[in-house]
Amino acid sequence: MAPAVEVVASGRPDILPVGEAEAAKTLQSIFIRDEDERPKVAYNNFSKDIPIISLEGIEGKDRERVKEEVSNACKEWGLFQVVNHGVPKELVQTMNQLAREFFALPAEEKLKYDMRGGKRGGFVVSSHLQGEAVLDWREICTYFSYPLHQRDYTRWPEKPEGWRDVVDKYSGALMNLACKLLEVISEALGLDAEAVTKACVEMDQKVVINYYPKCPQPDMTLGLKRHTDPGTITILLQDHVGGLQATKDDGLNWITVEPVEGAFVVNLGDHMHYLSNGKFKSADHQAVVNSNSTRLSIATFQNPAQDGIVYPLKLEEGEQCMMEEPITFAQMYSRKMGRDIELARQKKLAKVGVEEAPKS
């Protein structure tokens, strides 16, 4: 899943595309994380702590059961998995297959859709926080899919053949699933089913396909650094390999989310955290890599419109509001980005200071 950061392509001639760099025996220094950021739990040391919730009967007799299970998961983790969700198995399989075919294309073919320069959608060779020195061990393809009138099909890759049509169907199916989940989440907060959707004004959707090649030294890097998503909810499709990790105690302990065949991982973002006045967590997570297998994940980000208001939707009598005043989602995102960039800058300066300190 992608962080609330400016996604920046490496843009450096000395950095190999990640898919090519995997053949090296050692990592280039640009990928090596500081000790405190490196993985602490193996990619395949799976945990069963994350709830698996069946959506069967969600429109009928089982709605109360689903609502209670979702509410508990949102309070504890901000993260859960859903099965019996209604997205056709064949569509998911085709989406996965065509995504793998895209990342197997020659670099020059993928780079026709290079996102550098602020282009809206396409391909990125690795990424990092603006101002940060270390890159993530991944390649990305991004589709801006909703609202429909903002789609730019010139940024949707033409190869492999038929992928555009499949992404169109997939993004529609995930939009339907997201709306279904947001209704239950609204009700879990004691609100009308449409409350969260209305707060989003016009639902924005971005589909990000993450490709994590084999890594020669996976214990020294991350596929995607620790973060919370800025938006409302993210719906992630994992393959069987594993690599998504979560923490609910500020990084003291980490778990690897078990891949479940046919399931989607759902995580709440910062927007939902604020709408709930902190009752529901914003999922704190990262992605790790390994030296045995490539990994593919498809993250669908459901976000509010830029002018959507960020503020708790309901306050109980005597409950303290976690926000001083309402702000727009654009303002929330900008402030989060600013904090992340400043933290990266301070860490970089501290590291330089240590390296330059006189040795006794």
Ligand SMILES: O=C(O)CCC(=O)C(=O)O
Given for the second form:
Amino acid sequence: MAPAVEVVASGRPDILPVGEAEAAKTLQSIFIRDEDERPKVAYNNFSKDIPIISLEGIEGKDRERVKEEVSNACKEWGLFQVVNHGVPKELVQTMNQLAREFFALPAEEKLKYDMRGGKRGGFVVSSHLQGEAVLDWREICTYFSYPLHQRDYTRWPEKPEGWRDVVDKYSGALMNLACKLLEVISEALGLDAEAVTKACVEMDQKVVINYYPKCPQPDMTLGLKRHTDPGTITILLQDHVGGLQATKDDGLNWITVEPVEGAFVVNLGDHMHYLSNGKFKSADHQAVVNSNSTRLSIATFQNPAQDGIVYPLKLEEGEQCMMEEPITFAQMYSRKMGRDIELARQKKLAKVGVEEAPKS
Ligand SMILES: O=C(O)CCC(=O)C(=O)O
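What would you give as the form predicted together with the ligand, now that the form predicted alone is on the page?
Okay, now the whole complex, with that chain kicking things off.
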């Protein structure tokens, strides 16, 4: 089942050609954010607030420690970093290297995999929700990697040579890591290890590679606007540059997550927030850009099946349920997108000073 509201490409591949965008002296107006959305903290002003958790011993003597650290981080931020996670270093390095080579290809080569028109996977020059007035300063390449029977290799770029195989291995390794983490998260909620994966029915995975070119006026734009992820958990690989920012007080204060060599950043999404009845946060985050370096991040989204049920998995006696009724993930997603689109519509209206615009 396809999501009810599609996230669409800008439809303007001319707006951010690789290289040329970096050479421009000023930002095109389509990227300029309202003051209240602009970055408040520098991309390289790193914070040590986000816990770094070693997964060493997770299957044995250190399980209790990992569970406690994960539980605390999920309650405070919905965000933590993991090291000693078992994903081979060489695989991560090759994945990074080939991803960079892909974004360095000529625009016509990348546009062979243009995602516009609702294609499942491929390349997008920036992206935005329908009706949104301002674009993100990024390019992306997306792989719908799980479930295996839904893979469409015609949407997997052929160049650079060997990347398809590497993505296949990388997505498999990240699926294993995600399952390992979801077991601990389940136990941290006082549930059986398999409870969360069972709630996902058939685990869905999407790998999104974000490439952020250098930006002439980084203070006025965002690489990726503020959001929470809709799914269960996201495992992010970021390079050494920095740019991922998080807030735990609704945007009052922001911190820049410190890039840690060899680590993955893990964040919870809305699905996990609902399954936990709000005990665990859905991480509120964004990506900022800079004028000194390009930046690459690889986000692996682990989502439930479209018909997976969204509802708290356990309620203590007397505990208030945060949801009125169980809904499917497809319903949850479409309500979230509906809200985001309405917000974007209102913002656009406020910008052009029109009192009432026709709803599309
Ligand atoms: O690039 C980053 O640091 C954040 C990426 C992200 O939040 C996403 O792809 O949803």
